[in-house]
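Next up is one chain by itself, shown in structure tokens, the form predicted alone.
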Amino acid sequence: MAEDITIAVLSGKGGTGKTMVSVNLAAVAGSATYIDCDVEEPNGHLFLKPAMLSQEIITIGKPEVDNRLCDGCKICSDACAFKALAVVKKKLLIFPEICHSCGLCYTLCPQGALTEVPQSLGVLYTGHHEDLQVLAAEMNIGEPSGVPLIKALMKHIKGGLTIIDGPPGSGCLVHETIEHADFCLLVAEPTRFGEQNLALVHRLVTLMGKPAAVLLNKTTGDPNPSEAYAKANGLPIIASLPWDDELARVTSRGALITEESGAYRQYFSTLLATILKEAQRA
């Protein structure tokens, strides 16, 4: 396998088959790293079933006030873009559930009444599936942003081949994931909704200067809006995966199709080789 290449598998929306593609690419990659960046709802482990080696609590700083120093000046609450601070009757109230840990309040406080205290954001897991290193993180329910979890995951990229199972959509979590990729594989379904969300994530990778190609999943031979978008916008179509009842059944029970079908193992091995060739050329 090629050295020091990071592939991000992305989708503009959930349900396109992104994780199915990611875990099967990882399963045929041999000695490589798989990182599940869908920190709001990681599910790659359901397919890879890794032997877990360690867990690490990831913390993030949140403000804490010393009421002996705070004079209720409202400088911090007026500056907070997320409205996580409020002053009521000269008393500062902090709402950690909506705090994004930007640190602005500590910087602006003229009395030095605010300090940063660590709070749990989520858990980072590491394990192995045969020769594949498996990493994932899961954000605590109710946290406003999982970006620090993705930053923590990305620190585990040590070289060699890395396959990132990105978060769905095109928001902040996806942006942080793309930042570390050498090549982006966009998985799209053949619907109008799929086309619209493919367009969003395609624009994002283009703005970030990342080479990309699309895999058209669940194709049926009927008109495919995602295919039409790709052709109209110069997005290379690297592969097509027809709808298959057997693939759906195997995936629905949390199994890897590449471990149950020689034909699919060959399909994903060829797909990975093609992606690596495109990534090296980019």
Partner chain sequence: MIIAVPAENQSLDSAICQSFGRAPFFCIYDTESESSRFIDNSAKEASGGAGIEAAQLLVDQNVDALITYRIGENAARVLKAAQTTLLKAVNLSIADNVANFLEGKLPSLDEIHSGYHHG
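Can you give me the structure for the form predicted in complex with its partner chain, which would complement the form predicted alone we have just seen?
No partner chains or extra molecules come along with it, only the chain itself.
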């Protein structure tokens, strides 16, 4: 790959075919990197079946107080932008699930009563599928935010072509993912609900100044609200992928359609070439 380029595959909602598109694009990309950013429920590995090379526990820092040193001055709790600290009867109360690990409280504490204690947030997996480097991270159950896991994953972008399988929705995780993308491929369903969620994620990528195009997935002969949205809002339609029972069957057993069908291998190779051309033009 001549150029360093990172493509994020996004959807605005779950179940549009984001992972199916991402893994098949990655499978035809040759020497590239695939990153599964759906840290709440990563599933790209089910299709790519990577040979695992390493696991790394990702930690985040949370404050702990030494009550012998804390005098309840409230400097930390007044400064905390997330209101993760409160002071009652000169005693500091810490709310770790509200804390965003910014570190301001340790920096400001005049008594040196606060220390940063690492806590496990999840695991980052590195592996490979033929020439494709495969990365994924899985957040521990019950954690409020996987953003630090996505930041950790993004440190592994080595250059060349990177395909990111984005998290669903258009919240914090998606925002963090888009930050690192050069081009966003939005995968949309032909439903009113699909159209609403496509609009949300399209607005987000536009706000963040990222070039984007839509892939209309599961199309039928019926009117497609997502297609109508794209046409009315200047969102380029890069491709359509008609509903196909065989594609659904192959995908539902965790296989790559590009490894079972020459026609689909050709389809995804052409799609990848078109995306790269669009991304380089943008």
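Positions refer to the first chain, counted from 1. Predicted, not measured: the structure shown is a model, and the values here were computed from it. Think of the rigid core as the biggest set of C-alphas that the two forms share within 1.5 Å after superposition.
Two rigid parts rotate against each other between these two forms, and the hinge linking them lies at Val117 among Leu93, Pro211, Val117, Leu207. The two rigid parts differ in orientation between these two forms, with the smaller turned by 18° against the larger.
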